[in-house]
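The form predicted on its own is given below as one chain in structure tokens.
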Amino acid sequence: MIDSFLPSLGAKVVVASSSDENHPPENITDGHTNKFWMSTGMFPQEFILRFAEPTNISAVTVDSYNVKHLKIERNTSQNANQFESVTEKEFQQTEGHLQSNAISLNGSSATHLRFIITSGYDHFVSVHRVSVQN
């Protein structure tokens, strides 16, 4: 199993439900946890990652703060329109440090992954990094 940061796979955020100029969605893919994407305070919030080519993914690791419930969907076409559910996860609340959750995707192939944050422990949530194991 190889742990890959998203830029090495040609992955980037192509859609995000909210954006703050100080905390843009691109921070999710830079490989660092000191920068982050922050939501606008309403739910659901989502972002879509596009890979340069179809990618087999055994798991993703999401480093975040205040996320309570996350759904992950995948798409295998070049257009980010029809998604199918892959998994859902309830995150434990953490105080003063990041949540780090490894989530199995069972070797799913995807050109796009949609991350839907359906609820949070506060009005605002942040996603600091997403990495994939393939």
The other form holds:
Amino acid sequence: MIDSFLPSLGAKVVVASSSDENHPPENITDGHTNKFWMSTGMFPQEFILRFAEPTNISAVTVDSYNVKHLKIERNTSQNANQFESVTEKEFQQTEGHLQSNAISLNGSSATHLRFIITSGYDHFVSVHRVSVQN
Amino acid sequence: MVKLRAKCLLVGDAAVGKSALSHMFHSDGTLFQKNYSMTTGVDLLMKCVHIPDSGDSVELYIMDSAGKQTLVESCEKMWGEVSLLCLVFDLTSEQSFANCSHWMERVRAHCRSLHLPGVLVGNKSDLSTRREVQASVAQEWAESQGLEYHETSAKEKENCDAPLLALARAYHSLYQERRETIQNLGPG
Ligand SMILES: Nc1nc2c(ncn2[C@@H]2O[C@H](COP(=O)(O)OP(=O)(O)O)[C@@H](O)[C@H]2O)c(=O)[nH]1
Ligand SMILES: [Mg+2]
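So the form predicted on its own is up there; where is the form predicted in complex with its partner chain?
Below, the chain from earlier opens the complete complex, with every other chain and molecule after it.
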């Protein structure tokens, strides 16, 4: 299993529901946890990753803060629409350090992965890094 | 530049002036979903508030829930996740002020441990000869509940922007505080 940070897969965020220009969604895919994307209020919140080509994904690891419930959807189309659900997970709350959750995607093939944060432990949540095992 | 979004719950007894106030709030804003209330007991409207000297703004989605006791139960189901509280009473009704503590309990129970910034609004300040609640008493209770106190007259369009600006500012500070906390976090 290879742990790839997203830049090497040509992945980038194409849609995000919130934006603070000091904490843009590109911070999710830069491979570092010190920079982050922050939600700016209310739920659900979502972001969509696009891969350069269809990619088989065995698991993703999400580094975040105050995320409570996350749903993941995928598609294999060129467009960021018509998603099918893959999995969902309830995260444990952490204090003083990031949440880090590995989520199995069973080798699903995807050109887009959609991450929907349906609830949080606070008004605002942050996502620091998504990495992919393929 | 940041655009924040908050769902603001507007609650209080029937006839204290919640709907009149929300009309004032959106008179220069966007009417979001009026008369939604026929079936659900909740009106939703949106108002964008700019935070002075910052370039930042807060979109307030204001939920005007019906104050009639029979509808309270169905309203609570509609509240969902809440970001801010605007609790209103009628300055000419001691009873509506006394009931604020019940509203507070209800909202607290609904939001559990989540910290909810909010304001207490004494409305109908134009009816000064019929006033039953003194500003100092309301102010003191508001402070004990962590709410900022404002008096308004929806009828005379007096001071109606102040509570909204206070809510937007409180939410904006909360955002900055949380962002600071996140910046100082250790890795997972
Ligand atoms: N004098 C005066 N009357 C008001 C004011 N605000 C609302 N009212 C009146 O109070 C009554 C109830 O107002 P409404 O907005 O329907 O109350 P709600 O049940 O809390 O939504 C109406 O007759 C309004 O015209 C105010 O600031 N001053
Ligand atoms: Mg009303």
